[in-house]
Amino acid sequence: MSIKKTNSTTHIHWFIHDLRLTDQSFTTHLAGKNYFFGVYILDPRLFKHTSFGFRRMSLMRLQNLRNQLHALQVDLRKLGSDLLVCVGTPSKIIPELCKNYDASLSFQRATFHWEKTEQDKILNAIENVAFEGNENYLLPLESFTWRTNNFPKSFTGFRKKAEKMAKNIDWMYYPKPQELPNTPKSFSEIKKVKTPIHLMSAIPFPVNEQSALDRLNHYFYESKAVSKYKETRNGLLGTNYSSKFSVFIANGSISPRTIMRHLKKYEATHGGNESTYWLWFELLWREYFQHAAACYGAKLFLKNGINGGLVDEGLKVNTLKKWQNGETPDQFVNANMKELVNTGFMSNRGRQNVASFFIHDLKQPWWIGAAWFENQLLDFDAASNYGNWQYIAGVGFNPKGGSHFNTVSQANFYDPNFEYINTWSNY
């Protein structure tokens, strides 16, 4: 965390993809400080359409998303304080705000490349910057000194190298506070949208920071189904057959320290196994494509990925409607896809499924592919999708160099009743 001293007496933090205030370390910088507010601002770029036909956010993602920030600033009026929502481009708006109210200014510091760059531009236009947080990762970036030649090109290879400095980690977290510097004006109210839930959701909860601490405690201490995690993981119907913490730390209603602190408390009082190990591994599967993220920057978006040599198929549009529609000839994706269109969520093994068959069975561009998911999913995170296609696809981080899966297999095997077939083929 890099600090600036400021004497201004107003300080706003401008929230990105951490929509919550437990686990923020700018709550304690705060003294001394007579107004505060958050911003969030709404990138217009993501509602264009692109050139696949299709918009980089749904209107579901983004009646998610508003919900979100409805929820955020009733927790923030609560404690006398306010968020702003704006649209257009940070750069401009940020420095703007901060030279109309002479505010400090605090955010998490970006993993994406283009996000970086309208950081940096914020951070040439203005000296009053006050915090830089990253309470969004389990390891500290700085502690890590990855470059492209030495970053591990595997997950077991990061892993190792995780594990053993997690082992002086204390999972520390800041609390969330009791009260805040007041407003120095009102703003616009964010208006709640009311959005149908479907019947089959996997998720039929709101997704925001009290519903988030709500899921850890059923999933930990009410039902007690972390202990049964590895087990259950690859399930398809269902609340409780995985976490479902990814759909809460997305947009960051909760933090992975937060999950990691309640994990090592869950296990002192209940004990450790397998299950609970499993939870952490996959925490360290979403933390490897972070890193790889900041380190490899525009790399993970390329069509030819982190190690090059792709031989681009084509796009043939029909196909890829079949696709996103689950209209192809393999009911297993068929219903995984249709899955996707009316919740908003997919299971992990749903995702590695229709990714495999999409690339090497339709044979159709991987970046295509990862680009609907981020379109669709409520839980798209950028880093974990598209280094997860590019793993499937055999650009990246695989050293099978890619995955290729047989889904009528995997349909006997995960799914032998055709109880999740039969359940989506209906919609």
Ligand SMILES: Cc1cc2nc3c(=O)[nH]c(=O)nc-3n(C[C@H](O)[C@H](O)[C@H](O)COP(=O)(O)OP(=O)(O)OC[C@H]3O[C@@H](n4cnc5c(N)ncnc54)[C@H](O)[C@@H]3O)c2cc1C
Contents of the next structure:
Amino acid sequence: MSIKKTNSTTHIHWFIHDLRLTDQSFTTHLAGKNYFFGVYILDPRLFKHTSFGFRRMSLMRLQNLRNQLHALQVDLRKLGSDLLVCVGTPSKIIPELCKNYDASLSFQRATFHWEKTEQDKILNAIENVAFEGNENYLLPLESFTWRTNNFPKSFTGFRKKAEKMAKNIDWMYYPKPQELPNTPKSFSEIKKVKTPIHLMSAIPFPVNEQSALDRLNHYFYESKAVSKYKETRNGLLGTNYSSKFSVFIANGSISPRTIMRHLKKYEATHGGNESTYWLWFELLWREYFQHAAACYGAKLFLKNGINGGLVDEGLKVNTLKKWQNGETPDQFVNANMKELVNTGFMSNRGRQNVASFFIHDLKQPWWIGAAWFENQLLDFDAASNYGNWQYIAGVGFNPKGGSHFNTVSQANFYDPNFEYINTWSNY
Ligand SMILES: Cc1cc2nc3c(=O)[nH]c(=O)nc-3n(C[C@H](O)[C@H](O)[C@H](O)COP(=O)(O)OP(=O)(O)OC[C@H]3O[C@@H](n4cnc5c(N)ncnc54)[C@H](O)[C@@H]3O)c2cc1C
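Switching conditions: you have the form predicted alone, so give me the form predicted in complex with the named molecule.
So here's everything in the complex, that chain up top.
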């Protein structure tokens, strides 16, 4: 984190993908401040229809986000502060707020090009009063120095470097503060929205900071499910076949560093095994895509991907609709698509299959499938989503070219008794 000296007595933290108070470096820099408040800015473009015929953010995702913001506001209020929610452009709103309140500013550094561009504009506008954290990543911010000519072309290459670097990390995180400076004045209310949780949802819990810590406690210490993660991670039904941390990490209810700190603690107490290692391995996939996004910028979203591969552009609206609604000739794909629409979640196994089916069997443009995932997934993360889609399409980081799954044999192997298919066939 870089900090510049400032005499202002008010501090603002701009919450972006870090809707939490634990593991936030800004909380340790509030000494001497009389006032503090948080701000969150909603981008109005998220609610406009795209040329693909749907919004970038579904109503379910929006309700989930509102609830997360509400929970954060409640937490801030308990500590004497508050959260301001605005709709608009950060590079216009933030400098104005800083000017009006003569405030210093902090935020978590972004990896995506448009977010970075906004942040750079802000840094230029309020040069003397900003600092940025990097508590959304496992590796230090200094390690985000890849250029396209030296970025590891395979995950294995990246993992080896990351594991070497991680030897020196002690996984400390910033504890939740006990109190905060008060707000300079009161702000708008955010009302909690009732988000009905689907009976069969694999994530039957609210998404907020406390719930993230409860889930971690359950997955590690109560159920010890983490010790079987490698054997269960390809599951399709239930909460404990995988960690379900993604919904919390995506908007930052928990930081990956907090998870690592507990993983190490768990290994020290209960013993490490292939499964506990594998959770770190998977978290490194996330890290890999974050670094790739930072390195390749807009290419993450371009049709030809980061490798400039050949793509099929022929969108058929009817085919897209049938895939979205789970009405294709493939019942395993349909079950997964229905789970997604009903709950905002789908297993990793499911995601790989439906994406492969969309691209390689239905011959549809990968970026439109990715956009539908963006609309639907409660754990939507631009780097992980577009990175994985590119990987399967063969325009990204996949050393084997693309990945074409045989969805019938995948269903036979992972759902031999049709339990999963039968669960979702009635919805
Ligand atoms: C086409 C496609 C799109 C995807 N889109 C997203 C997305 O928008 N957001 C997202 O968080 N993940 C995405 N993933 C990755 C993965 O499917 C989810 O992270 C995982 O299913 C979430 O469940 P979990 O937390 O129980 O995962 P676990 O299996 O418990 O894994 C633990 C954590 O490791 C990370 N992780 C695991 N697998 C991957 C992976 N392949 N890529 C990146 N990180 C990974 C996640 O942070 C996850 O929470 C996508 C995968 C595919 C194939």
